[in-house]
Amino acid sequence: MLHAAALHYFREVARSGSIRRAAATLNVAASAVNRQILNLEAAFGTALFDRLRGGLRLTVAGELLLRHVTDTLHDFERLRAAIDDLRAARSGHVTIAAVDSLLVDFLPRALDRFRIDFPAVTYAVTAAQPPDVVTMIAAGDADIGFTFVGQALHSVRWIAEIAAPIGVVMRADHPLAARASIDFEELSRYPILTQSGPLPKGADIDGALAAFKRSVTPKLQSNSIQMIKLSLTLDMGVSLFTRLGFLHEIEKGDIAWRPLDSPGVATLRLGLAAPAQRELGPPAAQLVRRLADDLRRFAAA
């Protein structure tokens, strides 16, 4: 591996095409850059430049090397800048607006394992209604946040999102599991229990989905989905909601959920957003990498 000192110092006399003037820019004696270029053209058994009366040019193996000598120098500044940012990140706060289906298991998990390598970052996390999130980025009172994927205002961005249908949820050993898909008809025969609050953005598209929910009344309704898992656990009835809030039930068994078949639903996407014109700090933009890699594994799951 060539050393970084030969690295620069051959860099900067192709830029000048002179040892001299190479020298003054590197503020080293003149003898020294050239003895780094003698050292680099005895590793390689040629020449890298022709020795001109005007000064150095390139030949075309010190072509070769310059493109490798820019590529390297350009990787280990920004490998420097990353170590640089985890240095940085170690501590901190991040404020996090979301759904609340992402709050009661996939964000507690996502920031138990950001919490090993950042052990001293704190957060705070709020549960918003979907459109409230994108607001709340906008107008700074949270670094970042999930919701569902509708026209963001053009101070926000979208960092990764993933396809996430609103389904049945139930018991597992509930008639309805059995179905592969379940329609308004089926679901109307049983007791609903609801979130209050609107419908994601996107999902007012579906007008089957916005008839039904006026059409029914709620068994139970409650902007906690804490209080309506626990419903459904108790099989008091079904709801709409989205895998996300149901993940550790799923994969224990107890919960079980189904797709609506209704094409509306079927086009919701969650995301998670940022800033477009505020730089995240250290420790946010670090977690924005990781929860963008955490719902990309959710979605190739």
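Form predicted together with the DNA structure, per the form predicted on its own context:
Only one chain is given; partner chains and other molecules are left out.
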């Protein structure tokens, strides 16, 4: 279906070199095959086969057409497989683990877009500390996850990554927002809001950042990024985060993000992880493709 029978007829005739043999394997009358071939030749205005005793052989034009036909049919088979995958993925359940920066903006928006095309898929999203995301995926407690790359990873593979440096987040009219980048000395002159948690995520990456965090007494400490976000908009102070949790506010112009003058944090990367061995279910496989696309598009912008 979809593609005209003439394509299959032509391919089989070219393959077998004989109309009768082709008709036999196609389970149609030889005259039908013959007609289609004649029609093709009339349509192109040139012979597609040389008739010699014992069969047909392709002319140059015929070889060109054969290549077109085989390419088309192969491509169609791939398409059919892809659509079958899509159909299998129409419903199901996906469990996602992610560091909470992603949960505030990027992931909900991505899932909302995904929902349009796969309405029957359900999700379980759990916030976790960076190393826990990896262990959850490895243990099978999550299908896919977002976390910082560079963890010791066994049985987890990275699908896509983007640079996600830690920087200073503040209200858009904050004095520091006037600078292109900010060093720790400047930063220490303003009250700091920090996210509490078992282990500060960038601490093992950059010594200077870890030292700064130890030296400073936070004006506000909370494990709720929403709490910190509201405090930022009230100008209670500044905080240290990746841009990803504040995309919406930055775009609206409420919040500003500026890079930190520190070589270590600049190399921080956030990635989409999936189990290395285990096969993902159809909906998870589709979602992973989509999220990887989103990440790459985001990285390009």
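Positions refer to the first chain, counted from 1. If you superpose the two forms and keep the largest set of C-alpha atoms that fall within 1.5 Å, you have the rigid core. Worth saying up front: this structure is predicted, and the values here are computed from it rather than measured.
Taking 2 Å as the criterion, His68 counts as shifted between the two forms: its C-alpha moves by at least this amount when the rigid core is aligned. Here Gly253 does not count as shifted, since its C-alpha moves by less than 2 Å between the two forms after the core is aligned. After superposition on the rigid core, the Cα atom of Ala24 is displaced by 2 Å or more between the two forms.
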